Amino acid sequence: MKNIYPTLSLFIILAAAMQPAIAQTPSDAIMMNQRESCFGLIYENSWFDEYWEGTYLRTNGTIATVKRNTITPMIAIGAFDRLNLIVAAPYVQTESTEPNGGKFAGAKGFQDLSLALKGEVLKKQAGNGELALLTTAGFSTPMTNYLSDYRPYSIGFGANELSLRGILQYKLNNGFYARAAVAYLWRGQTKAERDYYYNNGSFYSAWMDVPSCWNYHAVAGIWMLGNVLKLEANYMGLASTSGDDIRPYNAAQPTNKVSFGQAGVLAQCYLNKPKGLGGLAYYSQALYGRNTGKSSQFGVGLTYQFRI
């Protein structure tokens, strides 16, 4: 099939699993105290009608718009005051439309189970604010036997992933804060339903190497109304360390060298009644990319914080 292109790879997915939008994520500086927990349920809709073939931006031809709906239940548990466990299991559905009004068959199912341990290394007063240094170690693995080579409809890249992240935040006493996070994602192999593929050379195997990558975040925001309302602007990027480009008018595959940068905004609030309940909404847009769709995302969700 021609004019097929990749969807965003997982850390738009530990990311669907771990968007910068819940009460606590692997890339923020929020920690639960011991025996405290926060449950989140997030709905995200993303779509694109253009994609980068290598670095060349093409308009979708045989497929007009690719749509992706994700529902992510997630929980953060305070194992200790300075050590939290985060678990997420997104359910993903993909579909697309044809220019003549028809639809292509998409895919749906549970994607990857994601586990992360986040620890607080340092927290101290510095000048007119507070400096925090944290680290996160994560692991994800496919929950179902989904077809990772079915691009752009695949719900994930179908390989195990290990990640290590560093997080640095400075928060002023008036509520303004800035945060930066950098992670390296080690990715394994995925199995395709074919015994030959091309990746800068011929491979007679069903097993494909999924490129590892760097992932980074930059955030500027403010807590308002006594830490009841949070507003922030954020930037998230991903850059594969290896891989190939989509060949002209060919199908994408898990071996592709994917990179992108996206900018977004987020609003999150905590309610006094009922106690512990909160809500959030966010939007982001891809600014540049390589071997991926020029995607937009919109999400809403509910969070509930409670003590065990």
Second form
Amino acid sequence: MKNIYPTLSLFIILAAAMQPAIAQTPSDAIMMNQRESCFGLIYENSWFDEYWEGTYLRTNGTIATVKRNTITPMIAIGAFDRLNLIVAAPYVQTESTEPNGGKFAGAKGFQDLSLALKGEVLKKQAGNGELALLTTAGFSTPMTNYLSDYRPYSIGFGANELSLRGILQYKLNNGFYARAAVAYLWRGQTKAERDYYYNNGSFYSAWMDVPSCWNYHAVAGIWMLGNVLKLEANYMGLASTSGDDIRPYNAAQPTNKVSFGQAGVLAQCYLNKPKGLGGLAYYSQALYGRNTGKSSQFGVGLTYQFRI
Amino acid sequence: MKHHITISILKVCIGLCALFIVSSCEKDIPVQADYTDYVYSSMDEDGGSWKPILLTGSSQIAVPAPADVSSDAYQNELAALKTATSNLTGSQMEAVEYWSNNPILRWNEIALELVAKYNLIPGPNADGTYTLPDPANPGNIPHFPFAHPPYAVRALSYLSVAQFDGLITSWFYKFTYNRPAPGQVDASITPAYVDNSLPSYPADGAVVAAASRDILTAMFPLEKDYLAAKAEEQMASLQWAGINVESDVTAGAAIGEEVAKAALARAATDGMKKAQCPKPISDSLKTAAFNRFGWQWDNIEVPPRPVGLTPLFGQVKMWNVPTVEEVRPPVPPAPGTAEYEENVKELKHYADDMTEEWRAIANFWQDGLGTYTPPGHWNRIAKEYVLKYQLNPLRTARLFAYLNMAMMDAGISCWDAKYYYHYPRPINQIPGYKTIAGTPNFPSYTSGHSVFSAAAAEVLTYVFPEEGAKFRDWALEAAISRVYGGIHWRFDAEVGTAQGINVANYTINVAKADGAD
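Hand over the structure of the form predicted in complex with its partner chain; the form predicted alone is what we had up.
To see the whole picture, the full complex is given below, headed by that same chain.
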């Protein structure tokens, strides 16, 4: 359900969040200069009490409301002026609210280590603003032996992911900006702890194909108060290119075809004192989906920029 | 210059990542057993004298003598066979390879797949009530059947028993009439499968096709068309493979249809229709247990299910055990006793200190909703050893028949204990207890996994004695997996294992006397 996209959603949110000089993410348009670095620590709380079984939105007393807490330390490093490295390592904890009919234990642990390299392809003045084109190549892999085949409590999808993203931003001189990004996420296979499963037919293996997907986002925002406060609205979409539907009243599994769209808002500030310190807060809500929770989430974070 | 360097680094990184993903992760995931035709380890020429399960004898189903190979009728069939085998399309060749010379394994896989497809528990309605699948209207929501473990093991046992009796009949007539295989009559016909000396009339493959189709259609009525197409393809593949002429196939199919009728006649009156009893009867079982023992199990799902799973499955007709009472296990430890408290402590330990090893064992044997169930898991294991030991179809059918009869009897005995003792689950008893496995909708004592698995391991050990230590270890692991999963007490597992062994011995004694050893 929602838990299959933690890293992704986090990056999307971070992408929206860490816009100014203080930070950058795989999907934003920011580049840091060589030897600049930014450390971020973000807490996210996510929950859903309805989910899409295929495209049918339902509740389920067995799992009641599924809650998810994520703490993500991350760092962005300016390797070169036009090539930056971003590393993140989320810790995730999940559980159901009481009362619930299933009495399932939640799960917790470090999820996936993600590495991303971002390169600036183009940056030029155009009209009353600046046009930037960037590309990001990312790779993530599970850090621990967490069980992906334990929906909806599993902390991740348990497979390697290779992503390639294109980012286009236009920023007006008066602080307004708009950004669009498109990515393809190749996802590998995850290993379950059973060697038979049903995916519109029998599969005699512990290996499950995790569907690859397209990921889109669109952002509109403004910098205010002399680049101290940023406010923004964002929309993120994800669409798997294969996979099966959750069967009636049955548990989800990593092979499911997951799609969703979510809208959000974000505020971020950058302080001059103490120098390098910043903060952010965001909220987003799923609007439509398939084989995923109708999640809401909010996050708060601190960022700190420094030179190495 | 700097720009070029950054792009180059990017390219290298992308390439490395892509290489890593492609080389280390993507594996072809098997959807069926990987085997082709093989040399049978025995022919069992005397197989026609073995004692069938349902039929009174191997000649109960009458099969007329075939036309002589020198007759025009046979020569015409032979000519048609030659034409068919010399012009195979790609899909016909695939069918020949898929069905192989042991199609029982394919039908077993088809059965397991249907179990997994239909093993979906009905969810609640908007008003908190539950609707049961309706065998009279299988297409209604929820679809019929809900292929839970008792349903699955019953379907598998009727399938296997019909195949076994049908093949005993087929073997009897094969060696009565001794019609040679087409390739032996006409050397220009090269059979697609390794040569064997089996007489071709009636076609054993057609027996399996027709019997399997009819049993599985009765058990999974919404799959009627799918199963008919499978059987049609399998029967046609016998001719495409050049191993049977049309009259071999027709005679085999007739046996399959007759034996399926006999099996389904038993199924119609075995008591399964009443197993999912109404609430007043279910409540009376609960009350009786409470009055007798002072405890009861309750479903605590949200919303609660009014009736547990098949409370009267314990009254279904057993295959080889005269009365279910004679294999009923002793009374479990009462809550509050020292043994019970020790069990509580152990369960808390597993929950609090869960290791990856316990978790892996709990998940490996879970075989829960949406899967082929524990009986299905043991059928899958049996299939792997059929291939290892290269059993012929008759021996294969015999193994599956005794395996599934023993597991069905084990399940009936287990359900008898479950609803006679009506013992509560750990989540009913231990405040705040949480599990990593789903707690099923029936009482705790004894553990179904333990009983099914112990019975299966005993039958497999009887057939493959040199592998016995492994089968029995697996059965013990399957039993304790439910304790690691937090949904069973240790005594559920241990007593269940003893119960499964005890029940299986009734079936093994029948097997020992059937003339095959």
